[in-house]
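So this first bit is one chain, no partners, the form predicted on its own, shown in structure tokens.
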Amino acid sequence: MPTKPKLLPVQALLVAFTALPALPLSAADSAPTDGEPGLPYVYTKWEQITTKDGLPNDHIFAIKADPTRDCVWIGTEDGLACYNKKTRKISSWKEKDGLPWRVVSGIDVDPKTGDVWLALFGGGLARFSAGRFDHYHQLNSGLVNDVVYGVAVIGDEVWCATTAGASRYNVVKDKWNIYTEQNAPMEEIWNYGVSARDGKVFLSVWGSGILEFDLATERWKHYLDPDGEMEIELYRDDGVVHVITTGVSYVDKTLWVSTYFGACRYDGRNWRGFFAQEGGTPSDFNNAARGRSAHECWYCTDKGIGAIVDFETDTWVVYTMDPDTHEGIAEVRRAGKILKTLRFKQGVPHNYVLWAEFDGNDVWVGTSKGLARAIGEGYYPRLRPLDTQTAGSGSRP
């Protein structure tokens, strides 16, 4: 998947949070103060799944929960896999099994037909239906490029984010549309991600910020960093934190955006940027964003997961792996202060995280060294006051 761009380092001129000194990892909890808003749910029970368990490859690019089949689809560097949650068995397909291309970089499932759509990194687009693969590429379809990063299904349409623009395929009409700098507000045409919901399609574009397409009006909106600076964030919360966007997730009328130079949120009126130096996300190098609600988003970074779980109070849970012991670590942070650190037997298999997927109360995480399932027994959203929280495998800190 994408490698770090050879650009100047971030030299952000930011207004930092006023934060108390962080507690050391071994420090005991401090007593809650008056007005304490509560603490978030923390995932402490994890399962790791690798090639030893049947995955075709441990480099995980894409994950899609499929509640109709009670399974999870997994795109890897060398094949497609399906994890059956009832039997806990894995089925897999490689090129010898009919998969048109070995690298599966994006997955979506059509809720009406059950068809599984696959973005193929170098091989175009595939549809997996009734045990058969249909292959779409530049020579037999309206796909603008065969390097496809992401795919999203909305209504009768399939949208593809490629390195040379976006393609839109109406399955019922068998009609293709192509969007590049010629007919869309793309200053660059390298599309990294796509998210579709509520009649809107959002594209994250290298060098062009976020593009929004309204299906009803056929009109575009363009979200850029308005200060015009590539190397610094000159003005706080004025738009997308950087024009090199790598992921976009739209949920509850809220836009979550990942970039290689920070992350941000937009509620339709106000922007908010997130940076590692403020103590939330563990890194500014973000591979993807996965929103759960208007309050929660999991950012997949090169140094672990930064999950903002309550936007209003700036409360985060950062999940990493101890490289020496391979234990899982979860840090609860608020406004840059570490409130609590938990350690558990295992967590994410590797700190280079490429994707996250919500599956009911559980969360699936794809890394460069395997797949993980965070089990949400007793899960609750946002925060709970200390006196109402209950213990469990993944409860309050």
The other form holds:
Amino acid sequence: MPTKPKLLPVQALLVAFTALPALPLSAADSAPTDGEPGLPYVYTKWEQITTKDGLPNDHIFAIKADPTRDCVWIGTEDGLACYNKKTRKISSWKEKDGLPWRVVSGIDVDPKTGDVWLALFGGGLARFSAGRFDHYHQLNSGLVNDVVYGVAVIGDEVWCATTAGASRYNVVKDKWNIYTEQNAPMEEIWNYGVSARDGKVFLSVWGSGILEFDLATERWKHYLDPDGEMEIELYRDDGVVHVITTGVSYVDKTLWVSTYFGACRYDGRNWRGFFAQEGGTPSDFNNAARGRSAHECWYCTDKGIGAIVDFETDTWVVYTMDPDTHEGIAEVRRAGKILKTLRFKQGVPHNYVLWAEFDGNDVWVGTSKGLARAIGEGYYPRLRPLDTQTAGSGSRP
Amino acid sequence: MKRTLEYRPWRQIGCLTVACVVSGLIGIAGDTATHDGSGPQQTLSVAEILKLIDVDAYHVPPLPLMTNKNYARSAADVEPFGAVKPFKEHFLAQMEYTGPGRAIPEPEHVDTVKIGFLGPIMPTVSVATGGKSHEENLGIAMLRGCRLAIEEANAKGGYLKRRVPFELVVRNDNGLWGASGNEIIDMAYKEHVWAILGTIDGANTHIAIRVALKAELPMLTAGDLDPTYIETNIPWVFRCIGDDRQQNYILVDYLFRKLNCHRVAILRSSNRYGRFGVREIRDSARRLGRPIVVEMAHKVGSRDFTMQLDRIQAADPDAIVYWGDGEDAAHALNQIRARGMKQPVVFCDRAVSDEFLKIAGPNAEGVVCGYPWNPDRKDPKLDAFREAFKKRWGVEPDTYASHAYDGMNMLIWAIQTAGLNRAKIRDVLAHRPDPFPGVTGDIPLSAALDDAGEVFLARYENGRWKYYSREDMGIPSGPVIERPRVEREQASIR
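Let's compare: the form predicted on its own is above, so bring in the form predicted in complex with its partner chain.
Below, the chain from earlier opens the complete complex, with every other chain and molecule after it.
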């Protein structure tokens, strides 16, 4: 059904600069001592975008950067939005505009066709193409269930994580496959997240850990919590931290996994668990994991963003909002110790974080009370000794 | 209304502990800690809670978070990996909701205050159970309990703040896996219910609570005894009935510590209910050094257990555990006895049903079942409920009806107290300072928001079920160490 996008001006987008006088940026403060690995880039310049700026809803479930259109797609609890980075205008679509269902829980863009695929939380799957929504659901397609949590495009295929199994749709052959306990190693079929890259599809499955599907061989691999117990984590680094997984992100042949019990990383040989009790991540309740590289992953938690920015040195940057002043706060942590705390005019719009999306040097963060763009001027990955850090970005801790 | 920290029914259980509670390690189960998990114990009245949760979208109220020192009152000798100190122990600290929902104002206009009901009330096909659905009798009992609670509340004025009636939004959960998820979404986003009670099948309930979490909607089960329901760390999920873990523990203690069995067999249904229902029995038996000698599964609705019983008989067990539906249980029992097998057979609570008795006939005599409450308890509330239920529906209330009645009353109380705000409804339920006084007994919630009340055994004697506490039957428990495993000098006593 063709729809006309509704263009809304972005009003009063506040760009906050970090030049607060209290920042401890003196060389004496931050200079690495002998053997100190250096410090990470910290995002201190943030834009916040809410319904006041034209978003259809502030509860942000999904974000997808679309570099070819120079825009960002935003899935909310009541509508789809598209933020044009050049014009800073927001287009939005609700059910009255043809969006098949109000809650957009996942988004991916087909790089070949530009089609936007939408996971609809209780409404199936939609393809948004040339201004038209095509609707796929349990009764007209091979979609196994209408409660779709995540969607990922790889090659000609669209993979959906649904509450009753995974669906795989080949858009060229118009062919559907359904994966459940009948034909995949799903102890439970409650799929939660999907990540597809480099010929592999990873599913995070509530009650079944992580499943890996190799597109070339059509074979499954299964990652479960080795201790097999719900109430304990026996060893920190023995595997997936819990059988109930909430998100997965595969990048640089590294797997980043989120759960409501902690988080973990797998490089193909070794596992490493991350828990709040060790002082890195702010919470064990992780809504999603978004890997940027083999070294960096942003965990979206109920107490802010826990970004591990240099895995080898266990260096984290935790982004939160001060609920009293609404200022942004960034803490640089390493091995359980807080190295630096920065405060800036605004940061994440809310501490209940649901999604993050990398967009070049920038990072988009979705919360249950608004969207934010962390502007990565002068961004550098991993760590740098202070004397080699880029000057002028306002992002050195 | 102050929390009564002394209210710890499990303390009575502890009195019976033969292998003595480890001295010097006894803590206070059900304590509350300050917001950051440290500092002195703190208790709040409901009025104080209401004041604290009146926050904007960005603040998290500094509510005291309950901490338990032993998960599910597990005896040390049946704790998993008992010889190892685990890196982390879950479910000991209460989860909090940190989202913005408390700032959502009450709607200006409501005609009714809707509460959702999700349960198996209409027969259909169920992939979860491998064929025809089979839990309608339980679901209808549950629905009747809920309807009665709603009708009674409406007779007293409905939602008192607005003087509008409560309305029950009823949905069937049987069907293909995932159907319950669609129903919860419908209730959350179209019907705009304020809380949901449901359901029974473990698979459907898991699907439902994942949706409830995303939609930020309180969900309470009065009929799903699957231990893993609550073991998900979702701050929106509650249970008001003793789960299968607790029933497993009392049956383990009965079989191994009281009857001194060494060779126990398991016969169970092959669905999720059977698979997860016996998990703690299987694991506990192994941890006690008396592993289950054989475990056999059958399809739901089976009437011929020859293959399973051949294997069980060959293993020569000295007791049999059965876990499945009441009718299947009765047929299995009859075939066990027809073989001349005299071993004690213990059952899950679903055997405590009219269908079981009708089919089992004289074989029912002496049967022992785990049971989540004590219907013989003398309580005017229970008597009044029985009378009202019988008057309304013409039958006696069963366990599903009774717990659903309690669960619905818990939701009604929370809505009356907190108002029309889902997050605040969650808050008052999760932080209520004293156990909810239900017709099934007091319902104290653990840190995991599970029913931490006592469970019982039901024994069929002289034509009626009689209910026994541990104390009544002199059932010993293993040593319950009320100290987190990660803080103990030694992981367990093994």
